[in-house]
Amino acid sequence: MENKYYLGVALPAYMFGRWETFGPVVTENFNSYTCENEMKPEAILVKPEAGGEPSMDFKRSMPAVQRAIEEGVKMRLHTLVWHSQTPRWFFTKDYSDEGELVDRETMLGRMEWYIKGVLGHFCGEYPGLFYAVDVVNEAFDVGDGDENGVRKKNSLWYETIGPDFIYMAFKYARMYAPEYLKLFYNDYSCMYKDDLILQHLSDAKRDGLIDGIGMQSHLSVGEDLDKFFSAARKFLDAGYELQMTELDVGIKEVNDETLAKQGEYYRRLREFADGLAENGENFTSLTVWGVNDATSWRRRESPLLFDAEMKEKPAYRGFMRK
């Protein structure tokens, strides 16, 4: 596949071991995966024994890694600091999930370890195989934030660290990634909070410790692209590399025409990421978020290119220019 940047998609697991159902379509669109949910912290980290240290675990991340190699395509790494899918124990004094949270410098030391750990296996294991990594996941949200916008709720990161653990973790992968590798901020919904993103990641990028901005793309027919596009290229303006991390377009009910604007939806997105791209702006990645409507996180917005039997949609036709 001749393109300017990758063009790639999100596969669970499971999906390698039936390669021969959704292996042919994912070959023939798409040379870049990245694992729907095997590279995050709860699918790595190895609760220890009473009295013992963490480890971790890649194995359940192998079959993405495998298929990459075989088939000569490179991977995003997601996603190393998030506030979801990753236990508990991890910020407990005893790796209890009951226990007392740990203080703010025994938890940064958790943080190093843990990213130099998993950038350490994958980038020394594989060199050259990854070309992005989300270092952080969805910090900012001014709903269950802190006055600043913070992620807060439900987030022990920031209870046990502060609102800087974020400028922390993208330290951390600065002082363990390979040149090569570029680190982004991930986030959904930036077309509505562009500014307190970049307001909260200006000090990490004026101390040379991230590289680009990660836009979720989790869209539904009815939203207006233009703002969306705007917001893409606000990022881009303030000097971040950009990428469309985890796309889908969900739609309310199934009918000719719903399928249709979802087509039109599609088309539109790839046809501003090709524009971004010949006119010579850092774009670097497009990924749809699933293979087709039957395994998706969406599932009942029927969001992909490839209906439950793996029948092209207008969706995939007008993401692929058809």
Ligand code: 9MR
Given for the second form:
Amino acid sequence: MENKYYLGVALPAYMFGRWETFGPVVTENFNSYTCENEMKPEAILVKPEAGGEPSMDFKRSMPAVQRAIEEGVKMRLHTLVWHSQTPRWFFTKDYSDEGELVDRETMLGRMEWYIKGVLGHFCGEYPGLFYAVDVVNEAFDVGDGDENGVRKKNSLWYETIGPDFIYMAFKYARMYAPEYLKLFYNDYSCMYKDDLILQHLSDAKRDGLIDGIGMQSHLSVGEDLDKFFSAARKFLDAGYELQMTELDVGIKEVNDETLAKQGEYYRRLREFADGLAENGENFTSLTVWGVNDATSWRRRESPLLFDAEMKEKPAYRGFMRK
Ligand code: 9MR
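Other form of same protein, the form predicted in complex with the named molecule, not the form predicted alone:
Expanding to the full complex; the earlier chain stays at the top.
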């Protein structure tokens, strides 16, 4: 594939079991895979028996890893430290669902153990397969239960460690990541909180602990793309590597007109990405969050490149600039 950056797709595990349906489109169009759910903490962490210690099990991610190796493509690792899809028992004194939360030092120890274990597994067993990891996901927010823009609501990382859990996660990731693996902060709605993100990441950046920012890019037709582009440029200007990590573009209802608009929207995004790469900007990956509308987490908004029958939509032609 002639492209200056990775063109990626998120794949749920079951697609590897139905490769005759999904494989042709995936292998023809993409050279980077992200597991949609199988490398998240809840997929990896194994709850111990009473009195025991937790362990890690990577078998849910095996089909993706094996398929990526077979097809000769690379992967993004999503994600290490996130308030969501991480079991509560991991934060409690006796590893029980209802137990009392541990103190800061204990949780820092568990964080280090987890990051070391996951990076050690994926980079130790498969050197060079992964090029980027989302070290921290969705830590900043305003208006939804936050403390100075750091998400507090439902975040047991915040509750146990405090707001510097973000810095500490990058510190551990830097300690255990091979040099080629780029360390990313990943978030949604980045265009509405670009300054906040830059402000909060500045310590980790100053100390050389973070490489890039992943703009998830869950967009909707009608949203201001110029605003999105200017946030992207702001991140690049601040010296971060940039990736779009979870692109999808929702529409309210499906008809010829909205599908065409969606196609144009995808085309503008792709042209922007190509332009960055052609200008030598540090833009390195563009991943769409799923293969077809019927299997998308936003299926009611038909946000992807292929329809339920795996037919190319105008979105596909726009994205591929055809
Ligand atoms: O696409 C994922 C969906 O299958 C899961 O049910 C959901 C659970 O939280 O997570 C989705 O992926 C999310 C990603 O990991 C982080 N950014 C937002 C994505 C969409 O919710």
